[in-house]
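The chain below stands alone and is given in structure tokens; this is the form predicted alone.
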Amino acid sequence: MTNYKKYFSFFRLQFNMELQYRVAAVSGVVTQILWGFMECLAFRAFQESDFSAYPMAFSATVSYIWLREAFLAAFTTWNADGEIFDSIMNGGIAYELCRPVSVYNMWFSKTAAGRIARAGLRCIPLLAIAFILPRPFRLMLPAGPQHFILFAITLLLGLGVTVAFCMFTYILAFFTISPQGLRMIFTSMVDFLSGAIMPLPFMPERVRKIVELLPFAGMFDVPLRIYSGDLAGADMLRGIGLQCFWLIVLVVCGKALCRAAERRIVVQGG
């Protein structure tokens, strides 16, 4: 019990200073909605050209946009803490060293912090712009009550495999001398892979197959296209458990990570 207070005393003092940064979701949620409606014009254009070509129901597609716009903060890698890579580069985390915790636990408390409460300012409003929008580019309502209810599990479990794959990030940066080469590799790939780009159907099939294998899918793709019905059945299956069989990969092998890069770290100066 006095683990899991520490950790979320991290992630409390986390969470409360990212709702301070309310412009800057204002800000955020009108660049999203701009965004968002600009691609369900060119989806809408691209089933018009040819119809028989286009692999999602078009409301599907719509509320796969609108969904990932609200969320987008909570499953991006290119909003990474800084401060962590800081701490790495500059030799502050000396002082992380020093406490009496786990610092792969604190980083990861914090990053889900930092995540929920950015995604938190910024989903409610766009939703509610996106559920009044006009016939075709309004956010549908969940394909059933089990659909909403398997959507915001894989939510949760979309989060973990992001957080715990942007703390490889974080730990990888321990063996480099400047973490940017590694943001710029993770992000592009997470964008392209998640469907945080273009849904992962609009992908030609062969390659479809093998990038749902991967653990970028279940950041983005599974839980969005759970929520219309696009995957459902032992497709929707599949994905859960490839979400869940990731998670556990990559804390477990991030773990080790952690411990390895601990006992190699020097930290020069006074």
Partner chain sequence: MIIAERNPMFAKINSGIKLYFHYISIVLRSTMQYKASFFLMVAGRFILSFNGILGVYFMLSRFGQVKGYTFGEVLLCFSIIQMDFALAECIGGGFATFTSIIRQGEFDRILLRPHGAILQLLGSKFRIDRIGLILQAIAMFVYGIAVSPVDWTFGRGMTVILMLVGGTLLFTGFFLLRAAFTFFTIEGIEAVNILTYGAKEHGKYPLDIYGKRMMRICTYILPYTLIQYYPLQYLLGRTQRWYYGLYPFGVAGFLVICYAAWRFGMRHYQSAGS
Contents of the next structure:
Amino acid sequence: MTNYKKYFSFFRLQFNMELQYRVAAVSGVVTQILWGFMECLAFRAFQESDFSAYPMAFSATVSYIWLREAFLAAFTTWNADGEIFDSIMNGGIAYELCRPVSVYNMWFSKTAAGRIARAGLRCIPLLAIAFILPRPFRLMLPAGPQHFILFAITLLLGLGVTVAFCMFTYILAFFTISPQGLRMIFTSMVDFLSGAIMPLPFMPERVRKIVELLPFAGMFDVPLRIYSGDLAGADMLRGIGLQCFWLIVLVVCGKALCRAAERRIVVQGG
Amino acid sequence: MIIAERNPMFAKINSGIKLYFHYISIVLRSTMQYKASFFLMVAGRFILSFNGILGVYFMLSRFGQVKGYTFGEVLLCFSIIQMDFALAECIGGGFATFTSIIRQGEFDRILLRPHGAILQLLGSKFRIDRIGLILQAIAMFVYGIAVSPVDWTFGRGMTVILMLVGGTLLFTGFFLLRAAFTFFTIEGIEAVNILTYGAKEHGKYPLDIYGKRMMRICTYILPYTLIQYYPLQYLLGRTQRWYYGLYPFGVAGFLVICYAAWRFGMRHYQSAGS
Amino acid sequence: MITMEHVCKSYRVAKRNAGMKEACKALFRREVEVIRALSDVSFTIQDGEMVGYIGPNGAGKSSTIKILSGILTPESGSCLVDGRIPWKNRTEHVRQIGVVFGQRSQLWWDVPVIDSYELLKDIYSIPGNIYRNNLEELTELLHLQELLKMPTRQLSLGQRMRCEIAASLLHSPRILFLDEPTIGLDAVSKLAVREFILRLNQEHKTTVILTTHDMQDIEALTKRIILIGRGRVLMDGTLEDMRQLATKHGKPEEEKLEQDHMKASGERKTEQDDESLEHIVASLYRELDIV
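Which structure goes with the form predicted together with the partner chain, now that we have seen the form predicted alone?
Next comes the full complex, this chain leading.
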């Protein structure tokens, strides 16, 4: 029980910290609304250019875009926790190793906390605005109650996958001298493969089939398409199954790697 | 040198240019201290920007065209905007990162030097690492020219140059405007990014695909059509109005406004303290 | 000559309150607090003088220096430095002054020190022969010979401070502002810096204004002290004047404190003079209620 308390205190701290920067949060929301709106317009232009080639309902695309904007702070690999990186780079990690918690669990909860706090603050005004926009740019209600429940579950699973992947980028920093460039390549790859740039159905058939199997699809594509009912039936079950599978694989591998990294530090003396 | 001695105005400009290049040479030497990290960053940025191209490629191979623009035409438009932005970030890095310059008190040091703040900012914060983005934009531009059916004439060549110069100045102007806001508040300044990063991202498609209302906003409030939509029409032979190719000159007016805002901000800084 | 007359300066700072409710309120209505940094500050400093400008953190020391160096404009009052108004025609003014911020660097981090100097030569348009003479002299006095070829990031704090001071003097300024130049330095570096400042003042008649929290700096360098607190000049006189002021204000308590301190730490009275100077200042700050 006390263990959970320990992790919960990270959440509280993070949430308070985010509150400090509320003006930044407001301006971020404004930015994201404009951004999402431009994107909706672009997709509509494509739809008007060739109706038959459009791979999903337009309203599903709109929902996808607004939900992505609402939960962007939770899922983007861009804003991986800078503090953790710094502590690895400048040796502050020594402190972390002194604390009576597993490094992996602590970083995992710290990262998850930061993301939930950030997204939690931003998603409410964003969703509120998206629900009252004029059609066809309005965010629709979920396709049904069961869709909404599954959306919530897969969203959490997706967050787990995202954080588990971020852990990899932290741990990699142990093994490289200059993680900056590597991180950039990583994140840009993930952005594309997770469906942050465009929903996966817009990709060519063959590319899409491969991308859907990768862990990244579970970050954005699966939950956001379940919401609108675009992903349903057997495809949906497969998506959720893959999410669970990757979450387990990433966490297990991450923990093993983390232990190796810790040993390395102990051996090398930091 | 002889003219410089006779004319103090000329001497001032001359020493300014000399100082600017001295700054750049020192920035280069600084950067080259970390060669490995530098090249990784350049490579990272290079690869990063392929995201955008791949996105455009997938969309256009699915739909064939968007509002009549083919893949090559979009690519041309995209590469020009991308290059504008990369050049502006490279040259105007001092404005783009002004928030941290204020925060760390570096601006005080700039005010302690007997030169204009703008010159010092431009010189000391030249961002050579943006070269990755520029290279990538050039590659895309060349490919865009190869696949797009532009009927090249002297006038069209000049238009491309004007689009590049005008676009770079327009983005730099926005960075300057953002820096001017920074004098009043550091919080929430990120919202202004939609005007620059947003324009770079969404400006990859010719602006008319976003509809009439957006076109109007991007003409009269944020003058992006001056360096994108209008000259592009002339470039792609979609209009007989040759003067569309001269629209980038309009950016000069915008720059005057940005400069006035900067001056106003500077005065506020001096009277309000840091 | 530097004159400041009735200079006032205040800042407007947005209030920040903790808590969710306050946070939401602040989104709509900003409460602004006016902080008086300087109120009615006046003093005159003659050419070639060396003045210690002391006061607790937040007393208004940096505001004064920023006004004198033309970075800030005061709300009211007048200020003349060698006949110039600092914030009017800033570029002309800053050519004649040098500023060292102890907590910040003006050298380029990753290139050899000499490269930064060469850049400064262009920034201040220093004629070649003057630059060479100054560099030679500064190199000798501050023992920079070995350091010039090293990148700034490899210098120790003491080495770096010597290089910073030289950087501020390459253009032979008439006035030098030193903002905590000895902060964080080891004993040897401190002595070297002090010795240099003293020499600079004696040989070149450079006016030096020094802010510091290190009372030994004051004792070693300046005859005149200006004490500032809560934006007001509280004392302008010698070290002796300050000692008397402290006696007048609350010697008994100060002594008691000192005794307590001695008892508590069991320290020997070897560095009694400096110890007591530190205590005098501390008790003055407390007595005048300016901390």
